[in-house]
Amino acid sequence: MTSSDKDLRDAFFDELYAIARQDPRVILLTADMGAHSLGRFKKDLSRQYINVCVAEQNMISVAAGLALGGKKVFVYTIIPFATMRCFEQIKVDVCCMRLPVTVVGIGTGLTYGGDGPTHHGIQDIAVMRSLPEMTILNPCDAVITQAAARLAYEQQGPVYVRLERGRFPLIYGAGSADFSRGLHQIREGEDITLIATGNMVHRAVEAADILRKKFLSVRVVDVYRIKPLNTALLIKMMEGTKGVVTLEENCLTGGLGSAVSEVLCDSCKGIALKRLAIPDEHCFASGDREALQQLYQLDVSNIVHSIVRWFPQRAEHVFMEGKEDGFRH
């Protein structure tokens, strides 16, 4: 995988500003938030931008109105103040009215480890997923993410898009993927569906890289749509392996793992689950962001022997003895 240079904040937000150029309809709402792409905003689209300052609630409600007044409105601020701290604006304001208002949140999992639980953003998927008219976007690369700030665009409703700080590593080529799907198999694989959302899609690659090493094929699904989920597209990319794990950075409970275990309930598919998350705790612990993955085991070594040592048919044997006795695709 080649790297990207460009933040993934950035990512979205040039890709915004160029949509807004063309559309004056577009206002971008951001409460005291910074990004380097937003400087632009402020000095050519100054009427399309404005910083209700730290009122989040009350910038959901001012998205709200300027909605109803045919303006398609973005909203800016980290993932907890965005989503927990509004929920109720959202779920009445918004929601309700199935207005075309889109959340930002920056953010996501624990990347703002050291400033504790109030900054973590672990719990936004649980609470978003429980609003029947919101759509969640939560793209893993720079292309991805570029394409979210249209596909967030182009939808008629209430969009929830989690954004990444940083510069990660390019999943995807330029017009490589049909982004409308909502998922996309990245590799290939016979013994277990990998299913993974956001930054852990790269842990999750590596992981599956690590893993064929050892005699273990796993096929690798990126959900970059979490809700709607495709989720006729996702029972296909998860038949014909013998279990499914799914990876995040988020609370076990309510999450892309309790997403995926709802699709094989309801569609009575017999396939083993395994569910890689942060447990159901708040995270107390102070630290960077690998320090923390690696406390709640979603570092790479920790998710390649939680894999070896849950999958069934001997794997943990194969993965410690180096024989392929059958494992081997």
Given for the second form:
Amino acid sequence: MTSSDKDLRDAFFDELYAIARQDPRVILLTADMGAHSLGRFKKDLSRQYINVCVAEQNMISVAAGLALGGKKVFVYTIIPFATMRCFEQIKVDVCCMRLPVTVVGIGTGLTYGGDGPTHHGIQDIAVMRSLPEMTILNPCDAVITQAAARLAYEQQGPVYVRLERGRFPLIYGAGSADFSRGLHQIREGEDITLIATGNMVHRAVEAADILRKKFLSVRVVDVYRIKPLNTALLIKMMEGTKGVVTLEENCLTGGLGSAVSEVLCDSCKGIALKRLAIPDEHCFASGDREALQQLYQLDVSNIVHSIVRWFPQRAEHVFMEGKEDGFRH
Amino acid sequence: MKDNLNFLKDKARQVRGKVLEMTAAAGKGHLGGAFSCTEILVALYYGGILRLDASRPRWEGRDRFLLSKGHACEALYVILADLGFFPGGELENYNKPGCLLGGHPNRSIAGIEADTGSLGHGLGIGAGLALAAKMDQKDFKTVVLLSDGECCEGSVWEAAMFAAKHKLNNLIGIVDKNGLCVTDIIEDCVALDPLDKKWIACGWEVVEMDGHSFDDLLTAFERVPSDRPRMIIADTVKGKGVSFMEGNIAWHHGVPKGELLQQARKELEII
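Target state, the form predicted in complex with its partner chain; input state, the form predicted on its own:
Every component of the complex follows; first up is the chain already shown.
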């Protein structure tokens, strides 16, 4: 099986399994959430695996207690329950005490589609970003997801991993990138810097390829570590382009776009910014993930269209191309 | 034994006296809850229950005590200072700008095992610590002091069921059952009683006793562990030791001044 065939959950938990086999201090707590590769973890490392059942607050407090007792703890469940149900436990028990606890949340953005706001992971970046001690990782392919497990393990303090479900094309070659930098330029470009995170990195690459054909040269940056943001490197990557677009399957408020806007504002760079994200609302619409992404114009066609409409410098060329392609203006 | 009991009683009086002065000097504090758990803390720290070494506050073999009802920290601060975890002079700076000792305890203070102050966290943390000890075959015990108002937090019962499932008989919980929350009588708000039956139903061994009796407290702490976690329900009086504070919700975080302060000092025999 090549990495691109690997579900990202398995990429993460297979690596965690390998780590835990070597280090008995690694403990995995789950609040009744499974994954294919967790079966092996549970069977072979039963002393390091605990299902706390449907009790997320206790899961975090127990994790903190285990960490105080010398363990390196990973906790795992669906994003809203992993981050918001037990937010105060994460804040006080884990972050205030700077304990080595990694919160692994599954179901980024609209993964759970028509299951509704209870299951959508669209506010978690905002809330977790508010915690000073927190490191937030949002990997986009199997290579970096596997690396994220080790990055989290090696971290001395709290980590939050937004874990994607499903298979994604490889962005990174094995061993080719330095994942300590927090972000990576994956497409060259001169007109616009398109900054994405998680699964939206793939949409960004597709959009950039289409836009290039329309005479828009788009630089694509993967922010796989949302916090702490590597601001110096991010500024460097934004500089020299005429506009910045952020792309995330997350709400507008407090997410990646907010983080980038803060960087632009604080650095007085004066580069125009467009944020593509889910508007400030709860999503009650029915449909699968793709349908909901389309609803919020986070599909490739709408991303291209949004950028074209927003970026005026190349408007003439692009409008001409756009009309031919049936874009609405 | 009698000498020991007298020693403990005197310690409790001294602790209350210091807490009163700290609160009066700072103009803030939680006298009611600190006074209701004073005997509990004195029994743990001076009654030979907790295995500690003030010269090595992070010694691996120490017992872990978590003050889940973190707002009662003044009583714990007084005891930790008395035992030499940090200089006694720090008590005078309690709650003042730049001080070591704030209104809720945190781990930067020697002798404090966990940051607390938000209720409903301590028992889960204690369960994790107790589980870590079991995993590593370490013989330290973990003791968590909760308030009865805190038992309204759902997370307490999540931890209760977890600890029972994992047979954490190295975990001792104590509920300081003074019957009052901040603004009300608990039983007027929720059906907390029968509290003992709730803990028993969750799989705990339960001992209910007078939380101001050193005899009762020491007997409860020294019981031979069963295969279950133990919950000690300590019946207490909020504001214990000062007549006008006892059972009076006004003294959850009230600060006595003038004649009332003098009266409290007299009753605690510190003047």
